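So this first bit is one chain, no partners, the form predicted on its own, shown in structure tokens.
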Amino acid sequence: MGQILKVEDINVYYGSIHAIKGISFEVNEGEIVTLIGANGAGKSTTLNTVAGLLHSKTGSVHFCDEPIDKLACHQIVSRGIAMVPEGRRVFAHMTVQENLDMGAYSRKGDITKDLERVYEQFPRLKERRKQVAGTLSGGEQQMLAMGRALMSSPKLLMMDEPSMGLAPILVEQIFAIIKELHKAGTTILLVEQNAQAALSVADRGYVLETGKIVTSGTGAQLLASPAIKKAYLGG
């Protein structure tokens, strides 16, 4: 199982405000790593860094072993990174369809393969494949969203805050759809406020802290220590 993104000493700043402080991480092929921390902890800005929106001072970004943090956003798609952002940001005055020919934008040759096995995962988009997407509910644009970003066939998915918003039963089946993307062999890197969720689907994790890692280990581990509990779960 080889290395697919390697992040090193990333120091992020919004003007003067210091976001992100030497940053580094990993993430395999074929697995889910999660960042996990509070809100404001640097857990998007890491995201957004890695997927070209924002740059470092110091440091690099490794994908596939080699030097991405100099591209432009839609090289680095076309390199084989996609992103779910948060809070979804489907085109609303496009119909479902429409949202996932965009998603597939950077890639050449007929994508009728990809659109059918994302029909296969999200049966509810292939039943609102004409409707338009804003007039979809919460859970279905958060669909939407994943659907989008697969159609690029990504080798490395990543998802800013898929569950937020949304209430406790489709979370559920937000993450139960994670976990089948994964048994499918999609590498992935999730951040989520859910704690609890995250930590139960990843294989490891990172928890920030005001723009630090502050620990690291694997899904179970994290799980099981009393300060993650008490810090995040609520335990």
The other form holds:
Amino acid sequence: MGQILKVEDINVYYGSIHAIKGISFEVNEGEIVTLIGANGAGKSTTLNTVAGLLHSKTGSVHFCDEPIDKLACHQIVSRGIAMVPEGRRVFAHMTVQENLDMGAYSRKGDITKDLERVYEQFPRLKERRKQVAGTLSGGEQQMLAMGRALMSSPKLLMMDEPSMGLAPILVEQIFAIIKELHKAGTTILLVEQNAQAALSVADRGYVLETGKIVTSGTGAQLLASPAIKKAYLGG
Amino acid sequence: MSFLNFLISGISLGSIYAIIALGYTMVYGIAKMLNFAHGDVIMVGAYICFFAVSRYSLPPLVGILVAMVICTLLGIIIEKLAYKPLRAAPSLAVLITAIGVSYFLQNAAQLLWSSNPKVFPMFFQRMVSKTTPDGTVQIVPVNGIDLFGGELRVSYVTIVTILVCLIIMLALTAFTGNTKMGKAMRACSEDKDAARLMGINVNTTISVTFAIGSGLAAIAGVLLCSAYPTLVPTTGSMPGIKAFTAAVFGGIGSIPGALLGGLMLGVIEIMAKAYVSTQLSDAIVFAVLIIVLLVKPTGLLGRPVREKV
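Counterpart to the form predicted on its own, namely the form predicted in complex with its partner chain:
First the chain shown before, then all remaining chains and molecules of the complex.
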């Protein structure tokens, strides 16, 4: 099981605000790793930096042993990192099918197999493939955002708050899908506010606080830790 | 019959507005900026075509192609030099820059080609031999066809303009609906960061948009000067403003909106000139725009701005 993503000492600024203060972590092949923490801890900023939407002033990001921290976002995608962004961000005026086509934008060759696989995973999307994405429900849009990211057949799938704003039953469904993807061998980096749910599916987790990693451990260790319980799991 | 005549010239003028409006609307849709230099790219296109045909005696079709190539390059260069460095700047800075580029192009044209009006050659005519009453055969140019025993006269320019506009609309609809680049353009116009995460190179997409808009501007310039053959460095500015109005009228960012807005603006303008007053025609056009925007602020086919939750 090799290391797929290695982040070393990144510092990210929004203007004069120092949002990420020297974060380092790694993700191994086949793992689910989660970043948890309160609002404003820097979880999304970290993912956006790996994806290339933001850039770090220091340190490095290595993906499959190659540095990617100087690359533009679209180049990183074609190396095999896909992200399901916070708030889903589906293309609301495009159809479900077109959204999935966009997911495969960086790929050459035939995509029908991947399309079939995504439709198999999310049968609801197949029913609505000619429908404009803006008319889908929140849960369906989240599935579309996940399906769209999977269309690039990524080596690493990053998800930013996939359960945000969804009814409890849908949250369960989303986490069931995450487990399935994991079983199928997809490496996942997951950012969640729902720490309980995230830690219960994760192999390992990192806890962020105001731009720094304060604790790390296996999912089970973090779930059992009294400090984590008190801070993030509500007692 | 004169009403039909006015309607046809309105549609023809509106088709030119529509082709220009496409450039405004596509660039706005994707780069979220108003490229006020677009009208002056039209003027450059018309000049290039004029010189290619009058001075270098190239056939008109080649002249148009040369103008398209040069305007396409010009559009890409303007975007790279003037707008790209301002990608993260406030929209007001970009707007002022666009106005600056517009004046730069007008003054450069004045310097290069002087402000003396050039008479644009007639492209759309054919030579017909006619026998005069005294028996000699003369070859005379005919620039249109007569219908209903001469009551309705439609010039070739009008026919060509309307056809070209239709072809461009159909081609663009097919392009944005079916091709990978076209879909990427739509994705960029909706959400640039999400488009980046799909692996779309947003900068390339914006360049392509400018290239298409400027290439179309060259066609519009040639059609405009074929219908109204006086060419000066400010030729593009008024049609540019009108076409911008047409784009807003139809709903800026929408391609069918540009067509609808352009046609309506052209017809209203010609009808106002014909039945109300030549001097007041522009006032009437803009009054209609104001009323439409009061009733429907996003324009006729515009989409309401979605509030992010």
